[in-house]
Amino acid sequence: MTTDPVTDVLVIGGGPAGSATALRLARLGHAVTLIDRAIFPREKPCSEYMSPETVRHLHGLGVLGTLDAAGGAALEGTQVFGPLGSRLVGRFAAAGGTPFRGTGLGLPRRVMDAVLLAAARAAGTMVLEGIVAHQLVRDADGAVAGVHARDADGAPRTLRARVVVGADGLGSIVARRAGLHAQGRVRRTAFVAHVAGVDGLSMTTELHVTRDGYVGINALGGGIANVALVVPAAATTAARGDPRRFFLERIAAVPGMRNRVSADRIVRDVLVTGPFDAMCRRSTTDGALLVGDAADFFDPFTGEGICTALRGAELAAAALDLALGRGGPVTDRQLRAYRVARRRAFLGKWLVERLIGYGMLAPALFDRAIARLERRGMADTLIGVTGNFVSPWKMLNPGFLLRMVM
């Protein structure tokens, strides 16, 4: 067995979360490990929708030029289609708030996170590919101080750290190790493909509501959209030995995607993930912190994981420094930054997420809201509010809500 030296800080997980956390607390002097199962460039499924506020956070990272020349598209906003015939058309242009600039970005993770992981190395951070952690190390006080992995030959090694960032996603190793994992009860799984050719692919992404799912389609450049299809994760069972079929028939079956996806203009097949609604009783434990899919994902519906998972490394980060800073063993305790700046900066978004998320289950409730939206200029507010450029408590309030139903 390979026993590394203690590092300050030891990430689990290459994604956004993992990388930019990694990235941020290199370039404050500490010393940071980040591991991942993969060897990149990996594909990943994903929305890989980006709003004006996810391409903000990009330019802070430095990595925005990279990524902008890299072929994406740009996004110009959102429209939806309700599970009965309505639809509304929402711009980040014409949204208000603060956006960075006035459209966002579609480009695949396969080049998104290779970009920001690079960045990460450039900046002091080792980097360590295909390595799989199992099991979390404890100190003698129970603590947690490291993980126990598997190399690409299978071998076995202990890394150890002051601190472990959990940024393994949804079904988080260390989130589960470490007894804060917790599941939901809004179970939906998306099979998520890239496909050529699509007929009205345009620069504005698609939501397509039904009564048991929806479809999202958005362009990556080149001629190639990101088409996903989230369903009840019950639902999955016809789609076991064939997840291309099932993606293919379901997706025929929704009134605005018929005729437009077909087998032979998949150009990534079909990956799957999920179960969401996958959340944390609590973000952080003696050693360890847990930032991006790993702390909450509740649904893809808004597209912004990506944003959720920049933003939430930004908090951990700052709030790593200071712990580290201290000397000594980083307690649950020293952590209580991250927990209240988590829960100032996304909990106003959290409602949001599940109030559109349990409307779905409403389908005449839910069309009833997108008519009314479109029908009374509300459209761009929404999209502003799910893309985080605009305060969700513009829409979390008596008044806007009123106006959407009634």
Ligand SMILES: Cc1cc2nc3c(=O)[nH]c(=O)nc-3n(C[C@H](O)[C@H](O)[C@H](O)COP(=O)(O)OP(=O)(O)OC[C@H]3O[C@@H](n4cnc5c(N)ncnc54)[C@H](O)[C@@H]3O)c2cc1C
Contents of the next structure:
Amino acid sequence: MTTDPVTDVLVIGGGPAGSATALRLARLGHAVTLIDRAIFPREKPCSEYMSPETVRHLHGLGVLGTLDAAGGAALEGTQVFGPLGSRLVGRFAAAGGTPFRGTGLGLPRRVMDAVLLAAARAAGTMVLEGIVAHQLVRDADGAVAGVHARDADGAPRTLRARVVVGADGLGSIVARRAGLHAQGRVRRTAFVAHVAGVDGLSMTTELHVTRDGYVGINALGGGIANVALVVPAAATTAARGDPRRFFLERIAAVPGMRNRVSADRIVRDVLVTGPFDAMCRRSTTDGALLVGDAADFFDPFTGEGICTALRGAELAAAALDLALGRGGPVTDRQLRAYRVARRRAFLGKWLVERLIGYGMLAPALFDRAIARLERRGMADTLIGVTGNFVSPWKMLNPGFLLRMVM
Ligand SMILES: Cc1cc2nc3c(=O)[nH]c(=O)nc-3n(C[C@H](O)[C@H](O)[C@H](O)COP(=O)(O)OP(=O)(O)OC[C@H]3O[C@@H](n4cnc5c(N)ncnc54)[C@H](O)[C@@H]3O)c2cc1C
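Given the form predicted on its own above, what does the protein look like in the form predicted together with the ligand?
First the chain shown before, then all remaining chains and molecules of the complex.
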């Protein structure tokens, strides 16, 4: 067994949350090690849409120039098709607020995550790929003090740190082993592919809501679209053994999708992820902190996960910088500032996500809300809120909510 030297910060996971946290802390002069079970570049099942606010965070991390040059799609807004035929179109440039720019970005995660991880490494993070964390190391007082892991050859390895950052995504092992994980009620599973030559593909993301889920289409540049099917987790037993067939059959049954996706146009095969709707009971404990999907994951419908991961990383790095600067062990109490900051930053967004997620469980009501939003000129506001550059409280008030359904 290899026991590595004790570092300041050990980040588990090199997705946007982990890379951004590592990058920020390394730039502040802390000794940071990041491990990921994958070897990058790696695929990640995701709709690969980034809102203008996500783009602002990427700019702040210094990677936007590289990502813009990678040939993605400049996305202008979102169209939502209701389960009973209603439709709304919202455009970022018309949403008000202060967008970083009038377009979002569609770009494969294979590219984006590798660029972010490379930036973390360039900032001084020691990046170890192909290493799976499976258990926490605890000190004599029970505080988290590192992880037990296995390297690519299956050899055991122990990594110790003053603080462990759980950025290991949906199903986080850090959240589970630390007793912080909680399961939500709306359990869905996603099937995601890259498809060439989708008829009618535009620079506006499409969301086709069905009675029990939805399909999202998102341009990625180069004539390729990301197509994601989201269905109740219980429905996926029919997909066992052949997710591609299941994906094609379910997509073909959605009114706005007929004849737009066929097997011969799939250029990156169907990836399956879920069931999701996970959150944490608490985002910190003695010696550890959760960020990104490890801390909370609701439904990808609003496409806010990457933005939340990057904003969460900003909050985590600020709190950890202070706690590490005090010397000694990093305690739950010292990390209170992070819990408070997360609540302040995300409460409105959490409420909007849940409003939309639970609203989708009532198709007639959801359809009516879409029709009202479009007819009453409120669609752009909705897109600005879900794009994270218009305050969620613009939606979360009785006036807006009543006009949406009455
Ligand atoms: C179907 C779908 C569509 C989505 N579409 C969008 C979208 O369009 N826009 C958007 O903003 N968000 C979207 N999201 C959400 C977005 O994908 C996530 O919120 C985002 O990836 C969170 O980043 P993260 O760094 O927290 O986790 P991840 O990106 O999942 O990264 C976690 C990393 O941890 C590593 N890891 C996991 N376990 C271990 C372990 N035990 N040991 C070592 N390493 C480990 C993994 O290999 C991975 O690299 C979507 C999600 C889904 C499921």
